[in-house]
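Coming up is one lone chain in structure tokens, specifically the form predicted on its own.
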Amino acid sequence: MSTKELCIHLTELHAKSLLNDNDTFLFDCDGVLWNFPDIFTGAVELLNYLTEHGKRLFFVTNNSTKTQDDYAKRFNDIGYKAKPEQIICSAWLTAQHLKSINFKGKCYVVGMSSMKHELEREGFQICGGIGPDPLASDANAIKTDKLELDKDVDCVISALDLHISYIKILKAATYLNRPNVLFLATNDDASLPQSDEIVMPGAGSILASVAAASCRSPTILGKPHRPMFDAICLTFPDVDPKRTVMIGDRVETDIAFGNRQGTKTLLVFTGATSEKYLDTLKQQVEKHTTERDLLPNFCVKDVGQFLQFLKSTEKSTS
């Protein structure tokens, strides 16, 4: 497929084709449906429209700070009746991955309470890492003989952690110094979506510290990596990637994820990727300096315009 057949600006005809030729729609959340607490115009209406037309929707997010139940409540609060099983979040994903490999040991988790909730719900044992683990304010040295380390830790999980500290990185790296300890990461997003000039470090920033200190490379579970799609297919085996659309705002995660799994991809310009940046990427692909899987099949201004096209095609055929 040439680059001329990629990055196509969506039209009513394309929208109709996406509706008719697909059964499943995967949505990223931040930058696509909302910049929370602001919900994008047409977002809820689009979700309800697709559901009313018999489509199955999943919400595929690398955010590990919310549980399935948290997200389901948020959707219900804004007017879309989501079920927890529609939420493919990285905290849930981590628990599903451990189940799939029949993991039986203890986990040290650098992350928020959502990670603890999803892991313990599936019966996994957490031994530290959740919540603050600070040094005393007057500390000028680490007394390693005083550290509380669990000899039975068999897995270290790195996620977004607002309480990240030197001690947490030390403990994670020390556990990973044991060669048989499993190393997982929810995702490797360097930063979080943000609408102002503030840079919000993401899970990937924390992961970089743990990986550097331990000299270990993790299995990364979230977009754009394969384990997230494997978890969807394991739980919902009738999902066919050839009849699935991935809708996202970030080419490096959402679009690459969809392309690598064989879905159709639709980029919206309400989040991380601008139209100007997409044009630059397209030129780089043509020069063979950028991977082709960063380019979407289609692009559109926002989910509201996608809905508008869908409704227009409905009127034209009635």
Ligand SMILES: O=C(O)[C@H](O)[C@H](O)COP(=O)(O)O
The other form holds:
Amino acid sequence: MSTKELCIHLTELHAKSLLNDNDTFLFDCDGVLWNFPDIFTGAVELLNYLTEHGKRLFFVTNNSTKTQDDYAKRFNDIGYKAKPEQIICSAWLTAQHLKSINFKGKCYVVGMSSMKHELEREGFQICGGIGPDPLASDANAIKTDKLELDKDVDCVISALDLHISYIKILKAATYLNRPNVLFLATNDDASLPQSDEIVMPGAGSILASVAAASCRSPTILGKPHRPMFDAICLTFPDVDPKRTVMIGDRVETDIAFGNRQGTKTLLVFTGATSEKYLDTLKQQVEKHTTERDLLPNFCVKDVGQFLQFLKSTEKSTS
Ligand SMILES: O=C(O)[C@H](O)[C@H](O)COP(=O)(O)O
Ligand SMILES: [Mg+2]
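For comparison with the form predicted on its own, please write out the form predicted together with the named molecule.
First the chain shown before, then all remaining chains and molecules of the complex.
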């Protein structure tokens, strides 16, 4: 497919064919539906519109700071009746992955309490790394046996951790110094899509510290990697990638994820990817200096404009 057939600015006609030719819509969350805590205009209405038109919706989020139930509650609070099985969040996915490999050990998790909740809900043992480390402000801790390292740790999991500290990176890297210890990461997003003034380091920033210190590379479970799609197909085996649309804001995760699974892809400009950056990427693909799977089939200003196109085609055909 030539780049001329990619990054097409969505029109009413394209919106109509996306609606008529597809049964399943996969939505990324941060940067597509909201920039926490602000919900984008038209986001909830779009979810209800697609549901009312018989479409199946799933929410595939790399965000590891909330549980499946947290997301289901949030969706219900904002006016969309989501069921937990529609929510494929990276904390829940990590627990499913450990189940799928029949993991039996103990985990040191660098992350938020949502990780502890989802892992313990499936019966996995956690030994620290959640919340502020009591030794974080003790400069002498690293020279003493205060570290209380657990000899039974078999897995280190790196997630988004707003309480990250030198001591946590030290503990994670020390555990990973044991060759048999499994190294997992929820995702490697560089940042959280936020307003221009500030840059909020994402899970990828935390992961980079742990990976550098340990000289180890993790298995990354979130987008653009396949496990999220596998998790959907496990419960809904009739989901057909050819009749599925992935809607995202970050080309390196969401769009690459959709392209690799063979879905159609729609990029919105309310999150991590600007129109200017997309144009640069397109030129790089034409010069074969970057991967084609970063380019979306379609792009649109925001989910509100996608909804507007869908509704206007309804008027023109009624
Ligand atoms: O981990 C991160 O950096 C953030 O959670 C990031 O925002 C991913 O969330 P998503 O866009 O996949 O909902
Ligand atoms: Mg996003």
